[in-house]
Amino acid sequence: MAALRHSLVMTALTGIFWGWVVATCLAVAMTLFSGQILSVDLVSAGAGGLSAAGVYHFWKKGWLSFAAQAVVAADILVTLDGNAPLGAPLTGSPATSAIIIVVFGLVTALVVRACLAGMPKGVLSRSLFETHLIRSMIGFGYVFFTAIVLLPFYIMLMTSLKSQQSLMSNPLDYSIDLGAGIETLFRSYIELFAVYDFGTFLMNTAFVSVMTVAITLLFCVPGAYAVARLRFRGRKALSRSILMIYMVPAIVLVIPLYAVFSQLGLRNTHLGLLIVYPATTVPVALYMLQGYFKGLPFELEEAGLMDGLNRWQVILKITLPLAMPAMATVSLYVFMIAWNEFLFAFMFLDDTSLFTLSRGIVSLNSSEVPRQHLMAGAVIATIPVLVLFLWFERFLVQGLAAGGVKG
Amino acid sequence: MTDAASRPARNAKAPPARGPLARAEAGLARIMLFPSVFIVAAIVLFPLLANFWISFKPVTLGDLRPPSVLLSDRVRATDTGFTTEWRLRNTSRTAAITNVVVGARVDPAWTLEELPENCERTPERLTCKLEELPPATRIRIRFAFAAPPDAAEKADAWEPTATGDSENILTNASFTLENFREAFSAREFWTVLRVTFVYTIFGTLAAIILGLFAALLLDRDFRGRGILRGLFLFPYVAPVIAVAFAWVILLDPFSGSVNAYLKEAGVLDGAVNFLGTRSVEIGLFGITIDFPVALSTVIAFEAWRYFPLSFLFILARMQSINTEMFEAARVDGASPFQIFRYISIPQLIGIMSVLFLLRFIWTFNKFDDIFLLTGGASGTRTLVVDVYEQAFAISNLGAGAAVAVVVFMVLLTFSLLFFRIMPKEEL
């Protein structure tokens, strides 16, 4: 077994593995980008990677060794694939082949170098063997996670920019014809706003989300303060039961709420949603805020109390300004919950004029509406949350980690 | 010490009796907590109880609109005046309406030739009372008036009104066990229960394992780490509706990219309907097994969408592990896998078990994902989807509520278990 830990074995395995990975990623990416179907031949891709690793094994230093790796890897791939690397013939599609040759050679050489750097020749110690194995695994991990996360979003965005015919004729062609002009490119979006009332949906969603944030904060700031700072009987029990509320499934609430709201005339109104949404976000928000309040120095509030402020004034003038980061986190978090909410919007809203984006997009999911419209709707719903998320990532990651196990 | 003055409970020597300050503080706390407690009680706790109530009631979606009296009238001119007919109909097919009152303004100049039974005439008003209008029945009341020639036109515009009392199906005293009998005796129920547990257990495990790997990737310093962390959180923060439909379109058997690519690349012979195939037989080492395709796809979606959460929690815990331990292990000659197995894993097992319990409960509760991906078809119907199907697709609210009671009971058991075995410091 120990012989398997030889540096030659490690080099060969790393080379073949990365040959496959680079070739596969390249084939899929190029296919989705150009529409030309490319596929991987495991033998040629593996041989290409193997040769890049082999060159590195015997010649480690300098730019020349790197260049040699890249050239050898690309050359072997082209030769074994019969002058059509990954199925793109050199003569038929020179541009695609050129990209494949260059990228495959450079990336394979680079990754193999990174994974094998510093490896001595001969039988490796267990530590060294695992270290180099782990480098490959980590590298693959980055590729894998980036691919699975990005692929659906990429497809969503690209589908929304395509026309019905081009989608039907080649489901793999996600190339964008930039010369066609903005109006052609964004025709799905234009139609959604012009014909399907997405402007109204957007306004409705924004209104409901912002109001949910306002109501939630109004309710839970004093509540969180009480839990964090004041002594009363049942405080322990209360902070426990906040967590229990997390566990209640929305679907169990839907039937009674549907029945009661129907009879009270609250169904099919924004008011109905504005009663339900804060009720589901208040426990989370309260839990997050009270945790933050507890961490604030009590001395400042005491000083305020000594100076004759009452509790409400203390909250307004001392605690809240100190708790601004937490308030931002909670607000954004609640905003995102309300913006993304689907079940209650779906159950409660019937009138198109009241639809939120979630509800509006569901109504696009029929055979009569082309699917690029559906994807354009999805993009419209996604962009505001993603922008908000990226903008305030620091706050939000805290929020998600602090109490944000909801969902 | 001011601290002791404002918070007597903290002072060990304070007398056990609650002083006026403490009482004032508790009162203030109650006022401050009231809005939060009230809205949660009204929208979460009350419906929970109401759900039990509804599960014992024979109520369908149509019953939510209370039965009402539908009234139409027809006026016909005659030589001496006019005749009219009031037609009353009960809109409900099951519930009777009691104390029905029908009335209209009349002109004092019109004289009624014959007063029908149960009707009264004052100079200005004509009123008829019925004790009961049985379900799905019509009743006609005829009048003949002697009146001036233009009266028929006036009478056409008199707009008679009808009112009546009906029992509210939600609050009356009729109960039934039929809902539970239906819910449990359905052949599907046990399948649904099995699917629910398969989905929940595998979905949870897959999300945590993916999250662990993602956390391992980011538990090191490199350029672009912040970007990658943000990227990895995308599936979790994007609206479920958008990502679910993106998957549906990606996996479409006819025009989806995944099928098209796998076919062209020679991996698949024909298109696979990932979300619409209940199972395929797979021969493995001479054993054929039914591989549940749609269920696996839904589980993959669950793992994809929720691994970011596990990853955040695990990463936070990883970064709080004391690095000296790793150093010491390395000096002692431990290999990277040994360090992971014997140092990292024991440190992470706490947060991972908490995550498992939490995610288990939320996955169990999850409705949107499966509903949007498959609508509960092809062997992916879980208990929560079943609640929706019973209550709103078959419009039997009672049966839906009965399944919801089952959901709640299972959850309650888990939650109690969860609080019992959950290590206190992890909360």
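None of these values were measured; they are calculated from a predicted model. Positions refer to the first chain, counted from 1. In this text, the rigid core denotes the largest set of C-alpha atoms whose superposition between the two forms falls within 1.5 Å. What changes on going to the form predicted on its own:
- The two rigid parts rotate relative to each other between these two forms, and of Leu150, Gly181, Pro249, Ile37 only Leu150 lies at the hinge.
- After fitting the larger rigid piece on its C-alpha atoms, the remaining smaller piece is found rotated by 7 degrees between these two forms.
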The other form holds:
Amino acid sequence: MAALRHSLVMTALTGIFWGWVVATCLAVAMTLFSGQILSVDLVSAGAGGLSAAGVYHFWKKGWLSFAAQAVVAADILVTLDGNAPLGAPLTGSPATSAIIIVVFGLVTALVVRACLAGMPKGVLSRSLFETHLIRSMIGFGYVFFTAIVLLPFYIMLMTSLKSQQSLMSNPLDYSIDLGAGIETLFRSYIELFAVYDFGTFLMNTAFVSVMTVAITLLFCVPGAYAVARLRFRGRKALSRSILMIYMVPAIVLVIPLYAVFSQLGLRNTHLGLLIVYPATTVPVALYMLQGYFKGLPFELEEAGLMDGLNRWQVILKITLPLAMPAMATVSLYVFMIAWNEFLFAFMFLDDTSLFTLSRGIVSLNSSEVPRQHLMAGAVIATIPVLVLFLWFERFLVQGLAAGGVKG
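Take the protein just shown as the form predicted together with the partner chain and give its structure as the form predicted on its own.
Lone chain follows.
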């Protein structure tokens, strides 16, 4: 362990590690962009990273040092790969090779400098060793989680913009042909709305989601206020057992609900969904709101009561305006659940005119419907809720934190 803490060993391991990471990311990205299958040779990639780290270790300061790192790393990668960096030959694929050489050299040099910045020569103290090790782990974490989040969405989006012929000729080519024209690129989306009635699916999903939010708030606001503020027998037991419904899996409930709804005539109606969805969202919404209500100053409500307001007026005029951030959080959370719900929609809806987006996308999953239409449907279902989440993400984090602390 003591040998690992020497700056030379740490520099070498950091360089080799980031040489592998940068080369792997570059190979995956260029394969998706060009359709040409690339591979990583661990020896050449590691040697490239090692050389960049070595240059920085002995010559740290200045842009010349950075340029030397990039040139040496790229040159060793090209040389050890036999003039075919990551499998792209210089003569056969000059554009791809040039991009690989430039990006590998620059990114490797940049990352190595960031990880090794401030490292003295000689044996490192335990604190310095852990600091530089954590830097590399944090950087790798960013790369890893960015890749697993963005890669599926990128493949989904690019597939939806391609034609059936291009998908059949090269399934690994996820580049965009901008010369094909707007109508050709978005043909899958146009056909979804013109032929497969996705506009109706979109409206149905919006209606069910908005109504679910309204019904959930209608029940959970007075319920959460009662649990947070009023004193009655069984209050603590109710507060602690709110989330017990989540101990029962939805797949266990769907069969008896299917039988009951069939007898009551609620199957194949939006009313059936509007009974089931709030039943699943009210408990967690109530739990989140009661935590937020407990954090509000009780003295404000007492002042309102002393001024002659009744309990409902106190809730409407004092408590709810103060709880708007939590209300926005709960609304967004419930909206996302209702928008993405699939199981109950799949079991209860058979009429195409009543389909929600998740149910409509499943109807596209057949051999008669091209794969790009399925991906286009997934993009249409993802973008609205993604935009809403990014817009309200700050409130969502604050509301969850407040409810979690006080609940």
